[in-house]
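Just one chain follows, in the form predicted in complex with its partner chain, and it is written as structure tokens.
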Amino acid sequence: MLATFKIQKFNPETDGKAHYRDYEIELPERATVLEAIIAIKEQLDGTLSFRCACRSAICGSCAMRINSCARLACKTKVADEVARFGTVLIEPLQKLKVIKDLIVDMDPFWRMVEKVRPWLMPDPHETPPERERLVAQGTDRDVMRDSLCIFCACCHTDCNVTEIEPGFVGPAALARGHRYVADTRDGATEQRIRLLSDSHGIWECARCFVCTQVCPKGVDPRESIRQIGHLAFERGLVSDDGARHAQAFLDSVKASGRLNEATLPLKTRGLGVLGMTPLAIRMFLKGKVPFPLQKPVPDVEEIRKIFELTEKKR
């Protein structure tokens, strides 16, 4: 198979910026890009930089972005690629510092895995058992999958909000930060709930659900997320405007049977709202803004009902 290979190429003390370099090789049909890439590195292009090690994707190391999407080198054919695209990508990760070709500076993605504490914490007023603390089975689905991550970035880099918002924690560390909140011999966890949704935590990702699809190891961090809502939700823990978003669309929901689009923004934003006044006023005129009392759809009773029986006292 003969492929073609267009690659980002950047090197500090020479370029001023970065440059695209394009390669024609014969390879298996099987061939991955890392394959790809360290043949390319051999026969054509010496100075070719990048990160790799264990080729089966456990380390981690050879995620670069491929074709516009985050993934592991190591375990993507170049055949799929050819098919999809006709030519083969690649780029480092984007938003974080190039310091040669494919290789990027990884500290800022590890900053923010740090913030999440990724270590247990045991309750330090509990006795130190004497044995080792055994996990209930089925309490250990949620600890397992979060722990199928290798701090890859893949999803950190590519997710939508980090790509604008650089303070955002990201898919990655959240999904790791749910990790100690599922696991019961942790001692912390009303902490690590608080912490994960602060301002810059769960409550800031858009659901673009980009994390879970980039994933190359079935992590699936929106789910992880989504599951910090709700221990959030149950401990009340609902100042942040996105907790009175979902609280808002609930009660909405619960009245009418449907969401109420004209009272949601000052539910939300209290008094915040205010500084959305000229908007509103523009989407009024074109009979944008739906009037706030609502007619509740036919069978509401039936609706209101389903939230009688499934409702959890707080």
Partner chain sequence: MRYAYYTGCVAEESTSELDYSTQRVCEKLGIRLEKMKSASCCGASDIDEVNLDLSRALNGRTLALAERDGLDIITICNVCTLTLRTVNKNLKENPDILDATNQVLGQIGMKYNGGVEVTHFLWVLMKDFGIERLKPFVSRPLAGLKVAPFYGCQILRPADKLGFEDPYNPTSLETIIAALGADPVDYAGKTKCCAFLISLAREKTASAVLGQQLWDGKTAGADCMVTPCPLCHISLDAFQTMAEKQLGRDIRLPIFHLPQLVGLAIGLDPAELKLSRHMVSLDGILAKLRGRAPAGVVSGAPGE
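Just the form predicted in complex with its partner chain so far, so send over the form predicted alone.
Below: the lone chain, stripped of partners and molecules.
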């Protein structure tokens, strides 16, 4: 199989900016993208720089952008990319400083992970058990799912929120935070939930599911974020703008069966919405301000029954 690759190159010692170089190489039909770039380095361009280690989708070292999506090169088949795109475009992960070619500085990502305190914190007042502490049966599913994360940073760098809010800790960090929230051996559950629902935490998630889509290990960070949000609501941690936005969304749907976009900003930001007055005026002049009074949708009582059943289940 003859495959064409377009790879982003950047050497800070010689290049003013990144550029692309094309390569054509003969590969076996079963070849992965990682095997391809190793072959390119050995046969065509000895200067090509990238990270790799296990070649088995375990270490996460070979994460990179492949045809505009963050993936593990060792888990991506060249034949599949060629069939879909023709050319295999390879770039470094987004939003992280490029050290050389496909190698990025992972330190900012690791700092975000560290913020969620990814280690067990047993209750200091609890009498140490005679045996090791065990995870309670029936509660280990979430712990195991979140523990599958290999910290490749695919979800973090493709996240739409980290694009506009660098302070957002990101889906990988939040999923790892939930791993300890769900662990019955941990004695800092309340503290963790408050930390994860604080500024730059779960409420900044845009609920776009990109993190879940790109995760190469099936971790489902969006589900972990949802579960933390549920626990935060149960504890009344709704002072954040994001939490108030979610509550206002629910109240609106429960009241009329639809989202009232006119009252949502006020209920979300309170008096802080006054800072949006110039924007509101421009929207009004363009006819884009919705009417605040809405008639309930037909059979709105059926929608309210769903809320009632959900509340009873809780």
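Residue numbers count along the first chain shown, from 1. We call the rigid core the largest set of C-alpha positions that still match within 1.5 Å between the two forms. Everything numeric in this text was worked out from a predicted model, so none of it was measured.
In the core-superposed comparison between these two forms, the C-alpha atom of Thr32 has shifted by less than 2 angstroms.
With the core held fixed, the Cα of Arg304 is displaced between these two forms by 2 Å or more.
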